[in-house]
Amino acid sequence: MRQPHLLQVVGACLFLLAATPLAWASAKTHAKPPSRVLTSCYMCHSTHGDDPRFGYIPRLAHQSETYITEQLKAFRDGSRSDPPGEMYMWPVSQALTNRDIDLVADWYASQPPPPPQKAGRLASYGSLIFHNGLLKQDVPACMSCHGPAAEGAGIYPRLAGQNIEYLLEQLRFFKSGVRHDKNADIMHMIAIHLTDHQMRAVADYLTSL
């Protein structure tokens, strides 16, 4: 099957960003987290999803509600796979009902954005890649799908303030083809053209937002 050209991918991303309202724009303020967060999710992601201590675990605060919902369902049915996901999220997600998933996603989406972390030494270079891409390497601007401030929308995740170790690990998974999910083919087409140095630069920039 013929893969779409990167320009087609970027065009589709821009359309979706324009057509899809930010998931947290209508997020509700909650007085109390749902029971699944308090009994399960908090152990790795923290109650408010903003804990930077576990670098290989994603910060979920202010993440797109749509993205969290889709990923939890993908873990549950096995359509998202990568080594940490299979080891940890597959077993956890089996116990989640659709209602549980909706409540967890709504909770984390409604939390304030996680505070930025210290910018790495390659952050300036990472900003150039994120906003402009690397045309000679067939790498589109990351902002085409993830938004100019890496805020994400809909199925495209928020990357601003994300843990650097998690960002790097996932980019390497995409590049190697280890990660499989709805967006894996798109990300693989991009990541294969990035060096590890360039992936580190993008991660250094994103974690500082």
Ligand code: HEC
Contents of the next structure:
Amino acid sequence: MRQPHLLQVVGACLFLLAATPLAWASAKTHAKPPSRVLTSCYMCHSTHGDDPRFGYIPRLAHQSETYITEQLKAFRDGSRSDPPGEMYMWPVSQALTNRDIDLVADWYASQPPPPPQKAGRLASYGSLIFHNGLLKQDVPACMSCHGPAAEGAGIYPRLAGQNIEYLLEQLRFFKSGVRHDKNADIMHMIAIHLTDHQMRAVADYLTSL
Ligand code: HEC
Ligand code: HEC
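What's the form predicted in complex with the named molecule like, now that we've got the form predicted alone?
Complete assembly follows, chain above in first position.
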């Protein structure tokens, strides 16, 4: 086979050099995931954090950066100690430096919001609870902290599009007190007033946003 002429090679390199910054600029943030995502997180959370296949594994795409950072530190120091957290996230988080945590949190937070999922049967009741709370039961409107579209911010996690099984399980963990990391008390005081039926309703609704 004929070798390409040196000038052709140089020309191709110049073209690539010229084209690359444009491609990067249009992708806005990171062109490539940090290596930690590719070596460990992707197996369970997928590279872009939008895979709904495993109901008990949370979607991380577009999750609040502060919240992801806090949770990874809570798994690492053992303060978030609900059973799946201990089983799956404790081993993984031990290996993360603060720098790794910053990189992976930044990566997942900057991914596009995950596509909404099919609403569950009780979604319309769930929408009511989310927007208005349950006055007689001392339950404030969820949106007052999680945002009107459940988009989350800061220490308040995004709930929109999250997997039903995961949402429901965490609400039960808050209620029983088994999830008791730093900010979990806020949710404990709310979840103790919710029945299982009401938790399911709100999860049925949130997954569809
Ligand atoms: C073996 C599977 C597995 C791997 C690998 C894994 N995770 Fe997880 N992750 C889980 C499960 C399961 C949960 C839910 C834990 C619970 O219920 O408390 C979770 C929860 C989380 C949460 C909490 C999310 C929330 O909404 O509260 C964050 C953040 C997270 N993982 C980030 C990561 C990152 C970053 C990596 C890679 C460094 C990673 N995980 C690797 C299975 C995994
Ligand atoms: C006063 C503020 C506040 C209100 C009101 C509130 N939340 Fe929360 N919620 C939080 C905070 C803070 C966290 C994070 C807790 C932590 O870090 O452990 C949280 C976490 C959660 C999580 C866990 C998400 C995850 O990714 O693990 C779920 C599910 C949730 N809230 C559902 C609800 C529902 C449903 C309602 C309404 C019935 C509600 N919240 C009302 C503050 C609030």
